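To begin, one chain is listed below as structure tokens, in the form predicted on its own.
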Amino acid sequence: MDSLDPQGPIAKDIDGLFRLTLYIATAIFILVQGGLLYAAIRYRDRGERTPEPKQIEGNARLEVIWTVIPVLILASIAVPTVDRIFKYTSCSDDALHIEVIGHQWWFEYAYPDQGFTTANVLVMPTDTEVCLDMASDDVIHNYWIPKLNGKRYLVPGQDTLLLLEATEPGEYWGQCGEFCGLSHAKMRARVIAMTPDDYAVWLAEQQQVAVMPAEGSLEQAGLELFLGGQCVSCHNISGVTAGNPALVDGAIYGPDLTHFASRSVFAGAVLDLDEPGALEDWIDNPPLIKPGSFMPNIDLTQQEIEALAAYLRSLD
């Protein structure tokens, strides 16, 4: 997560403004410190041989000069800064809109025009302005993908926005930048930028309902546990939980699991699905891994944990 290595046009533009400010501040630092060192050496106490500095009090020309110079310096920084503020606080008409909802401690991503919701991993096409319409479901969060843009708050009861754009396909990591509770440090964000063709394929896959497991399989046993236990009270799986009374009127508080395995990370993007045992450990005791987690320890047996894990891994 390196903000000094911008990977998109927006991040590079902001980086250019940062470097302009840095160069100006460095030049001022050198001039001021150089003047101080010169005065300290030139007029150091040498007894009777100490030279008397020339007095310039009341010199109108000098006062005008050292008033105008700071004004010009500040203007050279303020004008492009204000320009960027207005430039990156509104979305273009052809921008791709994605909704970001902050939860303790994970990010939810809704694609309203495509009709599905996912979590932990935001997928976007390259060379496309992406407008993130952001809000919080609980406390103040802060969405930050350093290589693509700066930070922006997610505030309860208030809508904010952030623009992202990537020029190259790749993986860009981020972090919640505002302390939001016990597991703030474990609230990460992951952005995957794809070519437009690959993105179109991904969209088509995400719009599909979950594939039902084979009868009598371990995955089928996991599905039955999911539907018959507490999981279904907080999580949705498209094509599986449709019509369940527990999932209406905004009662879903956990991530949508329809294509869980396609995301490769989970639990606020801090755990890797390919890591042996990571998913089983999470199902066994979520609060142990993420203190304060609202996903409880429901005292499953090892056999039940393995069945649920097998089913979740089948949701690609």
Ligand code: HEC
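Just so we're on the same page, rigid core means the largest C-alpha set that superposes within 1.5 Å between forms. Not measured: the values here are computed from a predicted model. Residue numbers count along the first chain shown, from 1. First, how it differs from the form predicted together with this ligand.
- Once both forms are fitted on their rigid core, the CA atom of Arg61 lies less than 2 Å apart between these two forms.
- Superposition of the core reveals a Cα shift of 2 Å or more for Ile41 between these two forms.
- Once the rigid core is used as the reference frame, the Cα position of Pro276 differs between these two forms by less than 2 Å.
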Second form
Amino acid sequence: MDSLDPQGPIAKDIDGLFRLTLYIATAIFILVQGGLLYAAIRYRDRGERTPEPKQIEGNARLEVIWTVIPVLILASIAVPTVDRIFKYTSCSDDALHIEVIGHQWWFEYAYPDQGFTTANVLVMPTDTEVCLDMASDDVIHNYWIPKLNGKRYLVPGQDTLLLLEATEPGEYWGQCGEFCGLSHAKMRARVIAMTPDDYAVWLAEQQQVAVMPAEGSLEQAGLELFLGGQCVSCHNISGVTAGNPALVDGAIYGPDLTHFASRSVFAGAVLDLDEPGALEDWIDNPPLIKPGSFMPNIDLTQQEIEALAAYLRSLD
Ligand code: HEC
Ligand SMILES: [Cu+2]
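Would you mind giving the form predicted together with this ligand, to go alongside the form predicted on its own above?
Expanding to the full complex; the earlier chain stays at the top.
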């Protein structure tokens, strides 16, 4: 998460603005401090030998000069800044649209043209302008992927947008940039940029319904627990659950789990799916891992947890 290591054209453009300002400020610093040092040494008090300085009162030409120069300096920063502000507050017509919905404490991503929803990991193609249509389901959040662009607020009742573009395939880390409650620090984001070909494969996979476990397997037992218990009232699994809680107005719901195991990280991108026991610990007691989590501790037995985890791991 390093905004001084910009990746992609938007972040590099903004970084150019930062550097322009930094260079101008550095030049002014050297000039002003140099002048100050020069005056302090050249005109220091030499006791008896100090000549009486020339007394000056008012100088119209000097005053015009030291007003005009700062105006020009500020204008040289303001003009490109205002230009970028407008440039990055609207998307071009052929941009790829992805919706970002902020929740306490995870980011949901909807791909409206393909009709599926995912969470925590935003997948996008490289060399494509991606337009994030952002909203919040509860309080104010802030979407920030430092290597790809600056921050932008997610505000309840308001639509905001943020542009992302990556040139290199890879992982880019992010973090909610606005204090949003107890587990704000554990509300992270992961962006994965793929080549357009890989992205097309990923899209096709995400549009499939969930795989069904084999009859009599541990995964099958997990699926039954999932459908028979509370899980189903908050999570959608396409092809498995009857309704999608995200579509019920005002409902508290969790991430779509249809392709849960295709994501490297979960629970607000703070837990690693490859980490042994991480998923089991999460199912066992979510508020212990993320204070205040809206996924409750359901008091499951170790056996139930293992079956549920096995089932969730099969959802790739
Ligand atoms: C009251 C609603 C609710 C219930 C019931 C519930 N969950 Fe959740 N679940 C959530 C919320 C909210 C999150 C997101 C928590 C966070 O990241 O802060 C979540 C996150 C998860 C995640 C992580 C998903 C991801 O991609 O980040 C898994 C896995 C999960 N739940 C499984 C289950 C299982 C299994 C059950 C049943 C034993 C269950 N949940 C019951 C609300 C619920
Ligand atoms: Cu937040």
